[in-house]
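Given as structure tokens, the chain that follows is alone and in the form predicted alone.
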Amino acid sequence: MKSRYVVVSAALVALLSACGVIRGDDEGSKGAQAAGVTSEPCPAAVDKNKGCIYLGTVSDLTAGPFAALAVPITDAQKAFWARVNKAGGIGGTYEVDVTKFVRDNKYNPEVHRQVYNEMKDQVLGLAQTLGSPTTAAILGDLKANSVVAAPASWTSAWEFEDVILETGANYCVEAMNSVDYAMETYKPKSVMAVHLAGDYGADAAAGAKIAAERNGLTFTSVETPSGATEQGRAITEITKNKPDLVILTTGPADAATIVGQAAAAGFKGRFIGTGPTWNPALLKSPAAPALKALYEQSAPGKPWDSDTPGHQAMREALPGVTPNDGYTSGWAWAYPMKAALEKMVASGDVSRKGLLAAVKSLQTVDYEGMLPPEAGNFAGDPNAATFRQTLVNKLDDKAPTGVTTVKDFFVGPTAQGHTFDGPCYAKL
């Protein structure tokens, strides 16, 4: 009876292995493989003797406001993991596939949740989940099932979520540093935050408010909908109130409309837009002269043509593409996941819980110079671990992505002294 049971069990295991994934034993059984982990090689394996770790991607690939960034983000991550696999994979045991489970969220939280649910039992974690409100739509499930996910967004809410593997300073810090940079450079007396709703725009607006208060500046806030044809009220508020500094947190087309039409109406104040407000295609738009005159981009990382080993590796892995800092962000975001997977495999617990434990033990990450190693601290409490350095770029026709850095990684006094005890957007 016992030998028959063994034969049946062995046959069942063989059948499930042939299907590619052994499921249902992710929570604590070290002897079996977890969801999204197979002993079979990846579909495009470099070494067919290695197993495969599948990571999912849910991004804004066609219809949403960030598609121009999301497509290069996704392509850069495919190139990043191809490089990892070519170099020997993870722990000499696994390669990583980020090509089989790629879905379009159309920047719609409901679509995001739907396509995530379709893939979640077949992936170990998410190499990319694009957007703050969209990722918030699946956050409860990520936490309930210990699914680690790398976000394509920088809301300060991620500082308080163990399953979120963020890279770079959050929007709140970015806006704080922008206001402090402007204090040094332009001496403003008033600040207006023009922002989308929710934990993208409102997070930056809250940072601008905190920095304005610290610097004794007048602060106003204007929430605006997404869409280039929807910016009339924001433009009217800017031209009517004439703030010295506008912190923009919108999509690129929205930003171009706001800056271009405000300038056309005679506005001469400064704009600093968060990273996602820029796309190099704007240099060919009717708003280009106004953007060159009035706009700078704050950013959580260095642009495409920067001289670091990571940037060089990225450029070599993406020959022939039109430079875009979506590629830069996507490539940089993959380093913490690589570090966590390596620790997970080294621990012997190849499972979702093993990956989460590895994430919670990371104190530094080797970004190959793209970011300082301390940007990869996921082990400390949120206030201690929050990375607070950002950059400021100016527009440059000769630069591959239309921007060059005018202020390298820095921490302003507002961000330096701020206590992170909850997401910033909740305090706007």
Contents of the next structure:
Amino acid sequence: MKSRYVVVSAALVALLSACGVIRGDDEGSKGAQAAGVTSEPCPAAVDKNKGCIYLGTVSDLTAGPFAALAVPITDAQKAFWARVNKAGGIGGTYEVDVTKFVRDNKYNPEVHRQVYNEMKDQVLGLAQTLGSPTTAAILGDLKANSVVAAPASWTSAWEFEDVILETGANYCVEAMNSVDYAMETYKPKSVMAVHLAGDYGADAAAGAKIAAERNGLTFTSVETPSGATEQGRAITEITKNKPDLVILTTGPADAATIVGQAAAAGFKGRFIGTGPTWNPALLKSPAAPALKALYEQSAPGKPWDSDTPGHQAMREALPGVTPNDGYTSGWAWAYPMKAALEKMVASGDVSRKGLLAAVKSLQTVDYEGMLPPEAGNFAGDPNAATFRQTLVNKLDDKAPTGVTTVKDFFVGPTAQGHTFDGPCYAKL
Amino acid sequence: MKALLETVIRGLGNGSVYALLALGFVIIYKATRVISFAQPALMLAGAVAVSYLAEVTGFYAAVLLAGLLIAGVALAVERVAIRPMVGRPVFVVAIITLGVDIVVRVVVNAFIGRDVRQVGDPWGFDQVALGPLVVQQRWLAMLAVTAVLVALLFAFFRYTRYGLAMRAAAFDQETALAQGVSVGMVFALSWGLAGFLAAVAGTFVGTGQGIEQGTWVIALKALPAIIVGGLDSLGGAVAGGLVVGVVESLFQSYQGEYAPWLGQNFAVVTPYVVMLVVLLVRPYGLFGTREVERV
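Let me have the form predicted in complex with its partner chain next, following on from the form predicted alone.
Once more the chain from above appears, this time first in line as the rest of the complex follows.
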């Protein structure tokens, strides 16, 4: 009889514990330990007297199309937070760990959701969630549990999500500015958007369409599959229609094939590719002469060798690496999370809800010159807070990442006047 | 008309790569009755080997050396992973080749890294005039190399002792064994040949555009090619590859204009549509052996 009571009591304790009643998952209650925050030091703590905030990373680390960017992004963020910890951590009471919960999403939404579910109870937020469709797969959970996440993508959809801590202008704005830049520089009469499907390619294509309409240009859109050997149709459409300007939103190998073959077939129009379309290895490809002659890169931030305190700190924190603007993006993406964590700790509410509240009150972020402070506005409504400045790079053999800035941060008239009332890709 | 012919030549160029890959599948199938799903990995491995070797030996020697190297890898795979499975159901062996594909690709990916690697080919996107037609040199190189390799292969099967042994084993393994043919040698030779062909095909996939970790996917287009041509026909593999390449190229160029209702990028699925159509009309492929069913 006694043993029955023991079993029932144990089951009750286990049940209550599983439900979070005993464990203290109620983040609202004072003194409770928030998910992903411990009073014990981080595994690689600089100061053993500080507590630890764990941030997760779900990125494309091996087999996906953006692994060439994702690995440097992740390494840069590890270096960024190591620097933060070395400089005293967050509010003098916590250090940040971004090394314990790093998982590979293989750029697959289902895998992304699975690895996020495995870590979600053990992290306060996500230092990185790479990709738009992958992040969309966990967005519902992020919102339901107030989990703040820094994306490694620039879709305009993030302007409308409180839990997403985006940095830099979205693809839609980038393409608008590219068309406006081309209007100023090359006076095109027709624009073609050659893009991958989904909210990477389609977001940029929608921006190009909006800018083309505003500038009175003929616009056509060609959706192309991923893969260098699959670009036959895109090349045919370009060489047949001969647009003056092509806005490219593809992977790097796709871009090299399209530009190289179109140029070989006599195409002489201009190409401007969004940030992820470029990879410095393309300067060694047979397409290099065509790329140098016809291609420019639009970008949401300055390249690796730029002269700002943020870039300087990044280069010092990553000695000996092969320069890659994946590092630059990863480093820049971490500043808003740092600002939000500092504000959260200062408010005394160290919890997911406290972090979300801190994010919603951020009006500027100190990017140490990598981006203007107003890029860190998360307080206003989406239309007011959307950052609209991008820049344009030209190819340069001598530059560490193969590009140098030809037009610094600017807002074109299209992006300046555009009202953001929903994700751009929905309007393509 | 000029544009149409140029499109067909582009399709024949790509199709000859599919043909080389399809030949590898068919050679292994004829010898062992197994479809080797390791071909994509061997193709990628060959292209990667060329990308490294070409920096040292130049492109042409690199292709030959890489072909021999990958033939060696294929022989080793056959000896270690496939030969012990003789006598087991072909389904089991096919699954093992899937595992081999993954293992080889993981190793090869480490050599590719995360950038696009160049195979160091001399053609790039250079073009040449064929009368009124302007075509890329690499399409012509693909066609010419495929033609030479196919001719050599057919001569090998027709006129050499080993070729005869392979034909005998493909016809009836037990009878061949009884006649003193080493079936083990036939298995090994089929894998070695398929490895060599895969390496050459991978090199041509990389010409102009380079190779990356995802390039292996293109090898899957050889599957519709072998079904179209007939699973056990070498000539069918060549024809199937060329048909798939030309149809794909025509759809890439003209579907948007003449059949926009099919949606964007229908060309991606055309190899499989062709396969389905052929399966409906001739289930054993255009040149495959018609199976006799005894009731």
